[in-house]
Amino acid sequence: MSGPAYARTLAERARAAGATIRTNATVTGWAGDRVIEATTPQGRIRVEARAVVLATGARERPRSARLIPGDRPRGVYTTGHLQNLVHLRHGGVGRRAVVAGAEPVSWSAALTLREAGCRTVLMTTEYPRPEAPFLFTVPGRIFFGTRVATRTRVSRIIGRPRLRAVEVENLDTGERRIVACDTLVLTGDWVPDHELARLGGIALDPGTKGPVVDGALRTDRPGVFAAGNVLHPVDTADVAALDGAHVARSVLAWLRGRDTPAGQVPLVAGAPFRWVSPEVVRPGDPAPPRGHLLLWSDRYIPFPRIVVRQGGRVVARRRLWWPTAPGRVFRVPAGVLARIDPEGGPVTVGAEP
C-alpha cells in the first residue's frame, strides 16, 4: 500500500470504531492530570478523559539543530518537508541533490526526489557503512545511480539565495571537497516530539528523549500512556501502529479498574547501545509490544551475543542472528529477561561480538 492509502485505511477504521478525528488541531497543554487543551480552527477546546495516549511521533532535526554552518539558501529540506512539498503541494525542487544520511528514510527521500525530477548524486553518512539494510542500499545505488560516501558529513552549505553546493568532510582524514547541488535533504537524526510529555511533567528518558514507559506502555502519570515513535527514534509506520494495538489493551485494563502492578525493575542500555525501550519492567505485566525489547546501537556487530546483567552477575546470554547497526532499531526477544530478580535492582542489556 502507498503511504497515503495506508493512512486513509487507518483513519477509516478509527471512524468506524466511533472515534472523532480533529484535524488541524494542536494540543497546547494540560489543564489537569488527564485534561488537555487544544487549539482548532473552531477555537480552543478542553477535553477531559479517563485515559490519554500520547502518540505524537518523532521528527527529523532541521539544519539549525544540526549546527551545519554556512549560508541560508533556499533548497534545504528535511524528508518530511520534502515529501509534503512534492506529494501534497505538488511543488518542485531542484535538479541535483545531496542527501545527508543513509537510513531507509534517506532512500525514501531519494525516491521522492526522483518523482520530482531531481537526481540524488550523493548520500553521506558518518558511519563506516550505510545505516540502511543491504536490501535498501544495493538496489538503491543501482536504481538511483547514487554514490554513498561513508565516514563523511556535510560541513558547510554554500549559496545565496539558492543553494549552489555543499562542502563534504571526510571524518577520518579531514579532507574537504565541494559538491555542486541545488537541493540538500537532511534525513534521519530523529528526536521524539516530546513537548507535551515534558509540559505535563512526565518522566523522560535521557537516551530516547521520549517518555519513560513500562511493558504496558504506561508513563509515570496514572492513566497516561505513550505509543509509537514518541517513545524512541524511530520505527516504521506499521510497527508504530502495532504499538497502538498493544497500548489499547493496557488502556482497556485501566478503564476497567485494573491497578498497576506493584514494583518495577529499571532497564539500562549497556555498550554498544545508546538506549533501551521500554525502560521499566513490572512483575505480572505482559511482554512488551511484539514481545521484544528495542535498542539503538552505535556499533555494527554482525551476529551479536546479548548479555543481560543484574547486580553484578550475568543472568542471560543469547546469540542473535541479525546485526546491530547504527541508524535502525535493534530488537531483542523479551525472553532474555525471564531470569531477572524482581527485587534485584536495575538490569543492564548489552552486546558483544
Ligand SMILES: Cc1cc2nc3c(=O)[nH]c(=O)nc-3n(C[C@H](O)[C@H](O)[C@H](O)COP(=O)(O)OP(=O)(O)OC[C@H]3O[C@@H](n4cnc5c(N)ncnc54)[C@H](O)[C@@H]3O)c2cc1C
The other form holds:
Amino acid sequence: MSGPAYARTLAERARAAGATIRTNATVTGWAGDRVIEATTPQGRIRVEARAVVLATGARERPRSARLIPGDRPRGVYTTGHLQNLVHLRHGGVGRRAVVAGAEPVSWSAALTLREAGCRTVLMTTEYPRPEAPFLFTVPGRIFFGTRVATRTRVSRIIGRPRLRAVEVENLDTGERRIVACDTLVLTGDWVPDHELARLGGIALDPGTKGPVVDGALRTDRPGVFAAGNVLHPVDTADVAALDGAHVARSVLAWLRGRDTPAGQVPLVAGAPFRWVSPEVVRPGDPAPPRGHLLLWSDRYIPFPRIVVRQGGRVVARRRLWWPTAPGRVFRVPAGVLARIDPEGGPVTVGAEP
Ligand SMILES: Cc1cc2nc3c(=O)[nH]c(=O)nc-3n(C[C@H](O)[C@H](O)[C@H](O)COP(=O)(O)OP(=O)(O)OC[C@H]3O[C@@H](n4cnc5c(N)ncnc54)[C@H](O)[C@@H]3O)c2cc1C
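Switch from the form predicted alone, shown above, to the form predicted in complex with the named molecule and output its structure.
Every component of the complex follows; first up is the chain already shown.
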C-alpha cells in the first residue's frame, strides 16, 4: 500500500469507529488531568476526556540542534522536510547531495532525492559501520553509486545563499576534506515530540526522552497513555500502528474501571543500550506490545547474549540471533523477565558479545 493509501485507510477506519478527526488542530496544553486545549481553524477548543493517548511521534533533530557550524544557505533539510517538499509540495531540490546518517531513513532520503533528480554522492556516519542493514547499503552502493563514509561527521556547511559544499571530518584521524554538493540532508538523530507530556508534568525517561510507560502503555498520570514513536524513537510505521492496537485494549480496560495493578519493577538499560521501553513492568499486566522489550544500542554485536540482572543477581541469560546495531531498534522477547522478583527492585537489561 502506498503511504497516502495507508493513511486514507486508517482515517476511514477511525471515522467508521466513531472518531471525530480534527485536522490542522494543535493541542497546546492541558486544563486539567485529562482536559486538553487545542487551537483549530474554528478557534480554540477544550476537550474533556476520560482517557488521553499521546501519539505525537518523533522528529529528526534539525541543523541548529546538531550544532553544525558554517554558513546558513538554502539546500539543508531533514528527511521529513525533504519528503514534505518533494512528495507533498512537488518542489525541486539540487543535483548533488550529501546525506548525514546511514540509517534506514537515510536511504529513504536517498530514494526521495533520486525521485527529485538529485544524486546522493556521499553518506556519512559517525559509527564504524553503516547503521542500516546491508540489504540497504549494498544495493544503495550499486544502484545509487552512493559511498558511505564511516567514522565521519559533517563538520562545516559552506555556501551562501545556496549550499556549495560541506566539510567532512574523519573522527579517527581528524583529517578534513571538502565535498562539493548543493543539497544536504540531516537524517536520523531522533527526538520524541514530548512537549505535551512535559507540559503536563508527566514523567519522562532521560534515555528515550519520551514519557515513562509500563507494559500497558500507561504514563504516570492515571488515564493518560502514550503509544508509537513518542515512546521509542524511532521504530517503523507498522510497529507504531500495532502500539495503537495495544494501547486501545489498555484504554478500554481503564474505561471499564480496571485499576492499575499495584507494584512496579523499573527497567534500566545496561551497556551497550541507551534506553529500554517500556521503562516499568507491573506484575499482573499483559506483556508489552508484541511481547517485546525495545532497546537502542550504541554498539554492533552480531549475536548478542542478553543478560538480565536484578539486585546484583543474573536472572536471565539468552543468546539472540539478530544483531544489536546503532540506528535501529533492537527487540528482546519479554520472556527474559519471566523470573524477576516483583519485590526485588530495578532490573537491568544489558548485552554482551
Ligand atoms: C521523515 C521520516 C520518514 C520516515 N520513513 C519511514 C518509512 O519509510 N517507513 C517506516 O516504517 N517508518 C518511517 N518513519 C518512522 C515514522 O516515524 C513512523 O513510520 C510512524 O509515522 C510513527 O507513527 P506515530 O504514530 O508514532 O507518529 P507520527 O506518524 O509521526 O504521528 C504523530 C502525529 O502527531 C501530530 N502531533 C504532534 N504534536 C501534536 C500536537 N501538539 N497537537 C496535535 N497534533 C500533534 C503530528 O502532526 C503527527 O501527525 C519515518 C519517520 C520520519 C520522521
